[in-house]
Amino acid sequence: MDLSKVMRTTAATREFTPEPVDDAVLHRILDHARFAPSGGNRQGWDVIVVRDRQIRVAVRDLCVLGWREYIAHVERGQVPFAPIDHGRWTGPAVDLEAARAVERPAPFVDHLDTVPVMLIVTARLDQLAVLDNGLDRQSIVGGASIYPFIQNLALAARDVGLGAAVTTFLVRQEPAARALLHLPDGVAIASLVAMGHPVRQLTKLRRRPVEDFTRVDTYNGPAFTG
């Protein structure tokens, strides 16, 4: 497929058929995905292919959790975990606890153990070139050593005819993914990926016109118009 199609046609897919996916097509899409760039090239991830059923239920069940926490926020009108205080991130703007205890029902959540694929992408966090530590904000540069190998994942499965969701539900849940998964000290949870064979593809995507985020010479400078 072409590359510019491929980047214009890949949204979040969060209704599979039941149809699996070959481990020899798994393997091509993690083939590709690798290429992505990371910082001095340590391609610091790693993927877990969950397949055992019980695994399965038990990541789904923790995805519940960081779900009814994500929405808690959305009912109440806010960005869910934005660090609002000039960049800074001052702590829970609901009450986690009370948020976890209200059933929120979500058809891609529930049934996230029966999607065709589960990948869960992890990071060794000593790999990652955080140039951004020590600032007073909230961090955001680690991710790009790992981002662009999940974007990869996304599109490579899209040109397959494949469609996939990243996600990071299970993040919030982490020290019990972490005894679930094994998973050893200095590993992350980056995402959880979701792929399948969708049940409709869309690809009449909305997103903001160039004019709207991109600006000359300063933040506030006049739109870019090419």
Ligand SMILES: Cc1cc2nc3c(=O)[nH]c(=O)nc-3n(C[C@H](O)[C@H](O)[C@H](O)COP(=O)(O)O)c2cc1C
Given for the second form:
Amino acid sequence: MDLSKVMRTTAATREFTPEPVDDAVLHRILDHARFAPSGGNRQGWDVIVVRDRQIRVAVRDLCVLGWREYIAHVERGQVPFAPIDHGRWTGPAVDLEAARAVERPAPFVDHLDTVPVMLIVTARLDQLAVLDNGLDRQSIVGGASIYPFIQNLALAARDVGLGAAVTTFLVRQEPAARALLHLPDGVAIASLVAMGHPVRQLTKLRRRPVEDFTRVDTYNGPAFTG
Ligand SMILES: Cc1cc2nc3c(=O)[nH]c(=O)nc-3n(C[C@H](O)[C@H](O)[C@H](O)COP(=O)(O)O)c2cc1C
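Structure of the form predicted in complex with the named molecule, given the form predicted alone:
Let us now look at the entire complex, which starts with that chain.
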């Protein structure tokens, strides 16, 4: 597929047919994704292909808790876990324990254990050049050495007609996931990526136009219109 078409049509796919994904196809996707850039080319990502039924169910249960925390924020009109105080996080906007106790049926997360491919992408934190460490605001740069790889997974999947959902709800329960997945100290969960044959291919993505987010010379300069 044409690269620009792949970039413009890689939607978050959350519904998959039961058709399995061939290991050779998954290997090729990983093999394309590995050409992602990273600070100092340190390539601090690792991937766990989760196949074991019990681990999958346990992962799903943890994601369900993360989903409940997330949706409780959304219902309060809050961007979940956003650092809204001058770029700093001041704590959850809801009672997380109470939020985790409330059932929030949602087909994707409730059936996450059945997705054809479950990948957990981890980051070796000591390999991340986090150049915004120590600034008086939320750090964001470290993830930039991992998420291009994750987006490459989604793009490579789309290129062969598969769909993928990049998710972060597992991160909310990272302490429990560490034990489950035997993650060593200094390794963080970046994403759970679900992948499979899409039930339907969404091709019309809603995104802000260029003029909306591109300015000339200064942050509040005139829109760049091309
Ligand atoms: C960093 C990141 C975290 C995300 N976390 C989740 C998640 O936990 N659960 C989920 O269902 N989707 C998750 N998504 C998918 C987004 O909801 C999706 O990219 C966005 O709504 C745009 O959807 P579209 O590409 O279908 O238009 C995440 C996406 C990104 C890039």
